[in-house]
Amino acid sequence: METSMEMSPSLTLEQMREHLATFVTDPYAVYQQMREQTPTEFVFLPAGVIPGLDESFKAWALMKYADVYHALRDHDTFSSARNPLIEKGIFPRLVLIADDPPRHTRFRRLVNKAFTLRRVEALEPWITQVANEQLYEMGRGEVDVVQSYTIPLPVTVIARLLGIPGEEYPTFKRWSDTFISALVSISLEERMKNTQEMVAYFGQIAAARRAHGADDLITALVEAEVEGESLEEWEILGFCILLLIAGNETTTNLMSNILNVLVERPALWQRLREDRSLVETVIEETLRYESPIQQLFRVAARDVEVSGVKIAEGDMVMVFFGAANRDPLEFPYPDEFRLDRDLRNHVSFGMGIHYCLGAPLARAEAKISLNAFLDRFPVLKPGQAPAVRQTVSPIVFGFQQLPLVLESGRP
């Protein structure tokens, strides 16, 4: 079956990357076209599109809300651990995300306490202070809010939780971008170099915490025991890498998407300034409307039938969060941004045992940030420079550049 997600083998590698980048920046027309045809098998990684990838990879696309919802909750059938892309070294393994029970259960129990609602609420005054400091440093006029705010704030917050210097956020962001990138020409050597830098950095921090503990997450990992056994070094480093990457990518893209939605809706901006009870609804509707995580892999652990289609054991499955969140059977008029929806069941943070560990923190950062912008800026306007969507990875949906004109209304 030919779809706009398929690519002719006659295309050059550069044309393939451009085709994929176009889909990444605006996937919703494709979702609308394909949703009712899914599950359908498609080539999601053509041979050569990633340096070192010498074969094509196919997966079954799940785009209907019901199919996505059930796949996310059925971790026995749809495995997170049995991923050939990881086994072949194309993508690195992330603990928790690429684990199934019982290993996932043990690890999740270990870090859950670091992201409880109570712990997040205790951090909120400090996050508010950091948010206001960054807004003050941004100044007024035309500002790229991605580089000036939506990148540094989440990285600073996750750095504090880990117990590492937040001012090194440009390096952390480079590591993160390289880690998730799939559609840019980064050599395997460059990917390996960045990964080795990350591992060496966290290895030094872990060693320091063993010698002198601190009140941070890395100390908790170093001192933790799971069923009477300490974590191995690679497990500790894997946790650090996971938390650094997942802790900034989702929140950076969520906050950028919120500001982009609102700059296109000046009447809604004014309504929010007058009625802050709508802030959380706007955040949840943005999560549905422009999901910061668009897709993740699973592998069928056994033969299964989905919407009348048979998927064989061992087949790769692509679960499209963004498509499910715009399924008209679950969310009427899905391409409209509305505040009168029941948003309890959007899948932007997943479902089941892999529900996003950092969801409470991401929501808190988004709420604090949106209120801080509303307090400071009576009007939000688009900048003269163009907004640029990220194109390095089909997994995330957000901005590489989002210029806004910020005027405080004060002399």
Ligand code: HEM
Given for the second form:
Amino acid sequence: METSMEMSPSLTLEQMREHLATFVTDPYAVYQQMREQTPTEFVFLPAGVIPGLDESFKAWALMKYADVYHALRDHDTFSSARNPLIEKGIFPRLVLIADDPPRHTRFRRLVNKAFTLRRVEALEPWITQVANEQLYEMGRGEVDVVQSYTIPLPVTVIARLLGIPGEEYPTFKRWSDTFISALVSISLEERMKNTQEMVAYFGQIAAARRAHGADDLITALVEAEVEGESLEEWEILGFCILLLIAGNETTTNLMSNILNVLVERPALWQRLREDRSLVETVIEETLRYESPIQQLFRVAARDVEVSGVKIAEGDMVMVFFGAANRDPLEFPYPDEFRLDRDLRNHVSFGMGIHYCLGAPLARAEAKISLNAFLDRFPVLKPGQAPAVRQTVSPIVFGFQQLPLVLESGRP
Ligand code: HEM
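Can you now output the form predicted together with protoporphyrin IX containing FE? The one shown was the form predicted on its own.
Let's see the whole complex now, leading with the same chain.
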């Protein structure tokens, strides 16, 4: 296994992609080797590896838990808005997640008004019903749970939350895939077209909700007001796009990672069937052990020293959530999946002002989903076909294919 993230410029484009794919499939050996030396600067994007990218990009890797934790909390020093990849048009700018205060503060206050815990809780009985229906439709025998279950469920939930017909989820999935696919050949034009399609689609819905409100998140966004301020049209559309991207792939990967952890631990499956009070701990430990988001960017807004290393203003910084969650100084025996740890401080949903807005929804979906599997299947067995990790993006960690043999006790 290749234990480096840096790529030699002498590699061909195809070799670079292969090299990155190897890292994305199992980044943990690399983290283990690099963590103690970080912060360290490396070329994370050689020129040409992404269509539209004609220069290479360097970034500082932060992998120690303490460094990641402090960088996430120090948003004045580590900016989310100053991303050169966005400024160069390589990736479209997302609202909120790519904003700094004061814009972020205003925006977050307004969306907090609409995206409430109450709204998530109200959705739970419906999510339970859909989860059970989808499991029923999946049939029996060998099934790829990614295609049949962990992809459709989160898309259907977000569509419902936003007030959009669930039948349109293949289009939703295509939009979010195109957005996050960093390592496959998607042209800049294709990405732009994708974003334009999303803007046009959500624009129509927002206009309809302005005319006639409904009991959905888009109406709540249209109506949200804090101290006389409300969201502008482009902000609402930007937020809908963000939810589609931030809430889909992440939850799909969490659910697939949970099922994979459990198919490898049949005794734990039995224990969980007998004691459902452990379900939440299994979800939190999976979030730590196989973090659905492995890394995100910041840019140093001033000169700063991290673990004794000087990082200059304007430098890109890559914050490795996945590496921090396996730091032995914070989580003893980090490579073991254990239910007896203190999991309150894992960084899988981030920390500080950008802490994941959808964390309660992701946790609810994971809990409902795992309980539905436990209700239905006395055992969970791996399929004949191989489990395949996704390799389209180094940001996320999950499966492209996870075949399981499903034999039910009940219909
Ligand atoms: C297991 C599933 C999920 C994981 C691991 C996850 C992870 C994260 C992380 C790490 C951040 C912080 C980003 C940063 O610091 O730059 C974040 C932010 C965010 N997430 Fe999630 N997320 C998940 C599910 C969801 C869902 C279901 C939604 C919504 C439907 C959502 C919406 C958001 C939003 C809107 C932000 C931006 C918050 C801000 O910048 O103030 N996420 N998420």
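Numbering follows the first chain given and starts at 1. Rigid core: the largest C-alpha set superposing within 1.5 Å between the two forms. Bear in mind the structure is a predicted one, so any value in this text is a computation, not a measurement.
Flag for residue 140, CA shift 2 Å or larger between the two forms after aligning core: No, its C-alpha moves less than 2 Å.
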